[in-house]
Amino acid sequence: MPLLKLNDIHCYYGNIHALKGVSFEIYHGEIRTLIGANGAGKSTVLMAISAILKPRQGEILYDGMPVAGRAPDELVQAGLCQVPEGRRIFPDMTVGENLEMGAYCRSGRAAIKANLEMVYDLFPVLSKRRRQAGGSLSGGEQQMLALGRALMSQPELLLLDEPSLGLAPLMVEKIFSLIERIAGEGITILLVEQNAQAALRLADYGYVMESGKIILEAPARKLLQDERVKEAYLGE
């Protein structure tokens, strides 16, 4: 059974038809990616999965249960967590406080503390800066903080929205390496990313979106070799 299944999803912003029959599945332990130009509908897909945006048509199933009618925080408790575009950390809170906010829906102080140490082990720079205000971190460090905060919720499915946005090439490489390590812990990942080259090199399977529709899908390595993808998204 797929961990996540979208079936003929249609979403609107007012009269704008943003998603036009989007369907796909993700299975446990996979990394799948959505690539496409700005405005293709990639982030809208994540908003619908997280129950922030309600589809007018179609069904989304998470772990076999409909997302419709469930609140976003209920989905977080069920193991579905989104890292939004632009990080959205709490700039006036310390790094430690930001991470603790990621565990707001959990109980059991010992388990939370163990989870916190795991995050600090994954992101050593956050441990060094745990008493610093989140807003004082660099862009790459803030992205690490956003990832760490999400991991504090103990997700089963992690939705990542443009994690490389605004980062220098060396930091992009580091962030993608960390995402690979997170996936190695058994966390399923749906990655929305404009850096198609990096996303497809990381992912198991990919979808190409255009004007609210999935126009192409295949194993990621195959998409990397597809002439249409090369021309449109890989700059080749």
Given for the second form:
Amino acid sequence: MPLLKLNDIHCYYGNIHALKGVSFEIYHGEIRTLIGANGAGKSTVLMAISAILKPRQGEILYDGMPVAGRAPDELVQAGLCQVPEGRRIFPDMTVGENLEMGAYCRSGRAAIKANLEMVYDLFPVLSKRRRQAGGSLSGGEQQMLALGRALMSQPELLLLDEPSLGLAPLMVEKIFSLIERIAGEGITILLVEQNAQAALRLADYGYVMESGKIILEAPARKLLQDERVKEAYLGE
Amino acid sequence: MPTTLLEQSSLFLQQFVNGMTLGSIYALIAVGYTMVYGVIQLINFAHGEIYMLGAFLSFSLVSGFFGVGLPFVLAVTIAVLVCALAGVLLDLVAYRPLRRSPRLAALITAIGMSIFLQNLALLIWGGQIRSFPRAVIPVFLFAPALQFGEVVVSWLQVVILLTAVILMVVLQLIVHYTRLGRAMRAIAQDQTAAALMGVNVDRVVSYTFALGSGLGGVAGILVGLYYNAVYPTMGYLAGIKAFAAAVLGGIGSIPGAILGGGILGLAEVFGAGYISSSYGDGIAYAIMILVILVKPAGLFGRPSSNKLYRG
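Complement to the form predicted alone: the form predicted together with the partner chain:
What follows is the entire complex, opening with the chain shown before.
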């Protein structure tokens, strides 16, 4: 059984038909990626999965259970967590408070504290800045904070929206290697990216989105070789 | 007019005490505006009516308007709780259905609810000015607590100041050190991100209305006692002035609302005392206009950064 399954999802913003029948699935322990140009509907897919947007048609199953009718907080409790586009950390809260917000749905002080130490191990720079306001961090550090915050919810499935956005190439490399490490811990990852090259190198399987539809899907290695993908998204 | 230095300084001191008393009441109301604005970017113009409700409920419960007279402390407690509940209901009935509508829709609804609640009070209590029967209020409140020369501080003023200070401290503790407070701050900074972290936004907004409205109710009770006058439109002017205080402090900032309330109370009393008593109300408006012209973000506010994410 797939951990996440989307079946013919249609979403609208007012009269704009943003998703026109999106279907895909992702299995335990995989990294799958959704690539495509700006405005293709990639983020809309993630917002629908997190129940922030309600699809007008179609069904989303997480762990075999429909997402429809569940509040975003219930999904977080069930292990589905999203790192939104633009990181969206809480700028006026300290790094420590931001991380604690990630554990908002959990109980058990000791377990949360252990989790916090794990995050500080993974991102030593956050440990150094734990009393600093989140908004004072650099872009790359904020991305780490957003990842760390999501890890504090003990996710089973992590939705990552454009983690490389606006970062210098070196930092992109660093963030992607951190994502690989997180996946190594057994966390399933759905990665949305415009940086198709980096995303496809990391992922097991990829989908290409164009104006609200998935137009192509294949194992990531194959997509890297695909002529159409090369031309449209890899700049070759 | 006072002529000697002693007379002048005691007049000044008396005005200062009176201004601080009024200021703490404005601060209690202003905090309700600013908290709600912080989480849902709505100016709840019916907040002044919650304050009026606090005054009427406590008056009714102690004076036996509803049939039975309750002991003062019990009556006041019930009045505050009912105000908190009324705030939650107000949001549930009037504002929540409009959460995804343009902001103007909710703003107009807020004005509508304000008019509705004023008229509801008119229907229940009538238009005449009600006053607390002296017999049911603890007598010590009207006795002087401190007196030096001409300057008199009544126990009621002490109670008003202390209540405001204690409640503001408690509120700051809630906002900074509890799970609810952290969720409120998270929603204020980025509502979608908060929801993605598992914050039940609707529930936290309800608690915010409860807290703000409870404080507004307390302010209504205190004013009802202080001026000994309770009437259906009392929330209008007080509400506008407290709103001016919140704007002065920087809407969305709780310390700003507290400071703004204090400044406004002092400015109003000193303006009335030293310029002309008829200028008291005008000063609040003058301050608000000045703030909007010179420093729209207020004393502690900052140009909103999270507008970036709002469509």
